[in-house]
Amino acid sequence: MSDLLRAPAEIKYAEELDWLESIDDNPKPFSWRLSPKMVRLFILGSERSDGLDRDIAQKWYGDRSFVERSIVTLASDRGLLLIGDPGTGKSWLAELLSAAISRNSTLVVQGTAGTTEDHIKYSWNVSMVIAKGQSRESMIPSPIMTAMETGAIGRFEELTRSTSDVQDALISILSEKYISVPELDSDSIVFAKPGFSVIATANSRDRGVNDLSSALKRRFNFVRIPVVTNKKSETEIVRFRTEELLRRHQIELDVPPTLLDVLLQSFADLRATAAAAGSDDEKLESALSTAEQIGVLEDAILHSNFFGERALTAHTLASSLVGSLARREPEDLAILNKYLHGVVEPRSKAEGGSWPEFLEGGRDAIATLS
């Protein structure tokens, strides 16, 4: 696994999944590798009351009911649509569910304006078609078709980014559970095996790009993933991801709890500012999600490791925050400058600690970008 830039969940947690499968004596739907109870335990982690011989770490942080509803949906004949703001962990939850159920989370279609029906159905190996004609051998199945043939979970990322034609093609797959291949004289229908389902994700901010039709909506159960605002949960998520980063890069660098508090408080302040804003021009373009907090901290850690004194400072953290969140010029810079002047400056005078250095780092970064 060390030679992979990013291992999928089924490889990253292979030993843990093997162990859970070996002790799982609960009923399993269809071709599932783990029972619904074990899928939930794999994602949310174990508790003392579970009575296991080893601890299972929590991998997704959110309300238990979201995970349970997702699992129940996949055990039915309906698709699952995870919808929410960017950075709320939709794709990570979809990957964990696929890994636990099918031991394959890589059957993924990425929705874009350029996604076509071929990406969710099939295409052809042109050289083989020229040499031998159209056959099942010369057909290239899409990830969705592969999931159908193997009774696995197929994933469709950013569903609302794809055009209505592509979305309409998905309707027949979800309702009829087969794909017709009219180019073939025989063996011209690919039927889905038990266990097949689709997990799609959609960003709520993409509403109006390519809205889902009512027919497609009826084929999905919706699970809305909210932005994490609970400070304890958010701290756990950021710490979990940061520890992964440090291990991956083999970096020995301490993240002081005080600086983690500064980061969390800064995002909370900026979210409150965005909520009170009267127009989009008064809001940062950033969604201010937990994922973006992790990105800010990752940037600060790597900068400190490679160019600093191998110690994370408030100055570097503020510089990373400004650099990551200032996407529009001059609007975002003006909003961040107002935040530093109106919120951080009074707080640095009243509380001290890391705030004065954070204020200085933010001002220096804004001056550099202005």
Contents of the next structure:
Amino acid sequence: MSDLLRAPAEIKYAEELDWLESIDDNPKPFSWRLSPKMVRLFILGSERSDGLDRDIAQKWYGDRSFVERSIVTLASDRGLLLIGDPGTGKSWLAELLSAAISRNSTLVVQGTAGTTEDHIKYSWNVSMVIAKGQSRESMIPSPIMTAMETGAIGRFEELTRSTSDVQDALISILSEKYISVPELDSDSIVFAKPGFSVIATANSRDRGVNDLSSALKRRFNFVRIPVVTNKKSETEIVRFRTEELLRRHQIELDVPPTLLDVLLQSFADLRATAAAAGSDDEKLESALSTAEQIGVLEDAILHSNFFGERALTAHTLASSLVGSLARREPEDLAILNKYLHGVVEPRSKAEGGSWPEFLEGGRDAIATLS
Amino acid sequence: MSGAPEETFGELRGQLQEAATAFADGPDALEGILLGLVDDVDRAVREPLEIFPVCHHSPASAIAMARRLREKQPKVVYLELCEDMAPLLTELRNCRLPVAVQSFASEVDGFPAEWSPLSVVAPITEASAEYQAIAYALDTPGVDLVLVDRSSDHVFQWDARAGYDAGPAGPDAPPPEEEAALHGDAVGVEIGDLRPRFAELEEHLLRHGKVRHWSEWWHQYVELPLGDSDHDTYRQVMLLIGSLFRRLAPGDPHRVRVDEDRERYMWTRMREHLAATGTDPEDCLYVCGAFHAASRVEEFGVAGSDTFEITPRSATTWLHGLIPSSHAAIEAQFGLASGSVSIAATLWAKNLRRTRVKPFVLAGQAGTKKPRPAKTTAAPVPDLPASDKLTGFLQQPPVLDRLDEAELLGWSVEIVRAARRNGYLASTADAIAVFETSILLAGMRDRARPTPYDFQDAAVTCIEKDSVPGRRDVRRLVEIMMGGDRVGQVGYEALPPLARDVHDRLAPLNLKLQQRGVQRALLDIASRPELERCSDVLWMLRHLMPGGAARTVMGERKLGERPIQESWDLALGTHQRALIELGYEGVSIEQVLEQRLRRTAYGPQATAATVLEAVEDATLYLRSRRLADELGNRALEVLSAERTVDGAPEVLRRVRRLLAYYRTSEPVLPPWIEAFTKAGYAHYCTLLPTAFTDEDATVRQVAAMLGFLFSMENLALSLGCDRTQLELALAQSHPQEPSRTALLWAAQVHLGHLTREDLRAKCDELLGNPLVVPAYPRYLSGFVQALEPVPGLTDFVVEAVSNAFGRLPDPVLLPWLPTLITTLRADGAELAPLLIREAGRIFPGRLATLDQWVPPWKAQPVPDAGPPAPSEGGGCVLLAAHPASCDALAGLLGCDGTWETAAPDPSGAALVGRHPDTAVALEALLV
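Moving on from the form predicted on its own, kindly provide the form predicted together with its partner chain as a structure.
Starting with the chain above, the whole complex follows.
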């Protein structure tokens, strides 16, 4: 097992990537390590009909056309902007893409309100500047600049969280593909090598905070990742991520399929409630994404493992659901209370199974929080 | 004929057997399926009556059909289409395709009543094999077109109401558009429904084909490879696909049974026709879906067994017509991907240019170019025995269409222009990006040439940003660009008589009403009286057709009023289906309206109010006194049978309106309305005591009953009713609930049983009793409702409301205010103006006068002088003093009376004697 808490995709799947690279005889654009078809195979997993000697597991769940469109965009002249609700797997897809294409998914700039142009371009090692003056040695390149120099994929997380002037620094990088360093007298331009591109992610809930300028929009292809509402794919995702989690924590615990169903059903119900709500006060603050489901399950598993009887119960699941989703007092609690009494209670009477225990757990958790 | 020698597929069988052994380790089900497929193909190919398998909306099928028809020139074409639709097909030439042939039955007999109206539609597009067959058969002399599928009646006989579920729409599915609803809720029938019957197979094919939906798979893996293939290859491949889907379809047993019954039906019909006409089966062509071509029923083939008995049709009367259809409607009805039928139409046009196949077009077909005079048709080509084309086809690598760079460039430029027109900030750079991305995407999906679907993905990737600026997104723009939705139109000649009559009668408007879209009609009836007849038609259409078809912008039709100017928004072209369906109900709109009004009046749900509404409509729209009288009598019957008072307010409103109309426009009242008034008076008198105590009846309804009784009283009494009945009814009424009690008091005031002072005292008493105060607002509600039957009490109601505001404590008053406001808003269209006017009269108009203002009811009552004491003689004194006029009158009348002497005391003159100053001053003035 790796001694990293969370290994980046290129390390985690290094062996698989090596193997794919060794058998890949399709044409590769620029300095890509894998051909577009192999990148797709790496992300979406293999089928028997692909005729490979080993199975490649599916790592990202969603419409295959999203992956294809993303790969093709990276092979073209434009940057890729993945846009969607929080927890829809944008960053994970971006990481997988850069790991597969350039074997480096760590060239990341995190967009925040405090991100400055220096984070995107370069900054200076002040003591070296004092000692030796401004030179390439005393320059600290940003992850994006490093990506340019190495012909790799640079990532910009939460692009819309950073301010407009900072965002606009990307315009010249994406169109001219170079960064000029006016402080230097010679060697003052850093050119991008073939294979360089940018994958940015943006949260559609942040729309309107720092809108992208039209000039920047033009230089990105937008791929919108929807919230997974297909129950089958959602089950797959939750199961996949949970297994990974259990492996990482070396926990031996069974997740009964009936509990997984309870979790998925309750999220589906809450989403339906949110869709029918008239105002923001009537819906949970949470986006109710798949990632949040995984979070709830993770919380319940860890709780059962360390404090419970080392078996996941509906009671624990309900308390972690309430604990994770109740963010505002009293609005969120009121919605959850209404949900438990209006939907779960009739269902627990009609269907039985794990629902009565789930209801009990939910009630207890709400009573504790209120 | 395309008969095949014994061992045509021997080699293929051997290969498949080997494959089954290799993959399944021995003979088992796989071998059974694989060899079964070949058997099915073999069986169909050997059939002496040539079977032509087709798939719906498949340009490849259409091209193959056109080619085959020219080669073979069959004398009889059997077509898988409901047999009762045959007479309509020749009308297709008057229409712009796509249109749908419709069977319609509004009065069902033999089916559950809740299924009514029954409707079956079979849409027909130009790019379809069935249209080729129809056009060939109808325009070639000596060729018979025989429809052999079950009739529309059997569609419902065999319908288990299992649901024709088109499947859930995908997450990216665009919102349904207006055109998609063109077929209404009809059941769709389609020639050549060919799609895997179980979801796993379809999912598997889509996954491995790297496509998103079934239409794309078909386009990619069947349509393109079969595009240029010869007849035998086409036929064998289609038969193979049909057989494959059939054998791998565990499916729903009911659906399988219906499919097999249809095959039995079709073969039985064909054998009947062959036997009746003595046609050689080799001169015939049987066009059916590939699924049915691979049938294994006993009745299959010219030599099949005659064991199927066709059940008789039910007694339902079916009517037939053509209705407009559209690509979107077809896609929605049959669960196809959005845009797929349009793409098929574009591909058909392109294939025609490329292959130079000359399609068959019905002579005079609307919406097409005039065909060049047909050359003499080449003689039929004799058939050679079919060889095994399957082996070669299955073994050849996928056909890679060449990259048509110019076409792709054209698309890329075009989509950018379309996007710009729709508000996107798209530029030439985007066109380049779309072009490049399309090629890259096609490459990733193992295609040498981007399909329209790849192009669509590329355009969405490169042009769509975080929001859609206009009404349409890029996906929809691509669909429009690829041919867009095409909406068919039924030509004038193919319309039912009613629709033609409507168009003829609206001709004076000089509008192109057949066209789609909204058109504004301005009717200046005052200067052009002939337009009044158009106005009549429009009002009837407005009543009969769905909302948007005929909408008034200005103008109204009320009893007793004549139109002067009207302005209408008309969309008859858009709602052509609704107009055509009206045509199934009668030959003129008057007839349809009359039927509908009668149906409403005689329906089981009819109430006196709805029947009166029908009477009003009959008078307004049909100006038919005969029908109005008939329906009026029906209203009388319905009223007498009613035991509730739910409709009382509506009945009152309508009877008042009708009475006012008849009083002004007719010399005498129609007998029915007199009878209605009499019956209504007695009816409501009878129901009044119960209504006052019945919890289900609302105050408004009781008020309306009283309104009827009081306002119709004069007429009713003149017709022989007895007022005692009303007085007794009121005496029997003992309401408990405050608002009804107030209503009863108001009624008693009206009848003189209670004076205003009594009423006022009662109210004061209520306000003075702290235990009753909380209920006071409910009394007020009753008084407000009492304005309807007793409008004379308005000033009292104003007083009562003012007292309430003045004296009620806030906790009682404030909760009641919303009730007052909602009552006035809901029912008070007539009450509120009354109250406001009265309040305006009572309250001071200016702020300054408010301080001194005393409400009239609080002002000291002027001491009543009482009636003057009867004085002896009284006014007679004057008469006696001046007897001349009386004497003259008596003389004229021939009386000779004598004058009695009046009392001597001159009452008025005494004052003058005592105070002479005034008289003296007057005398001085006059002198």
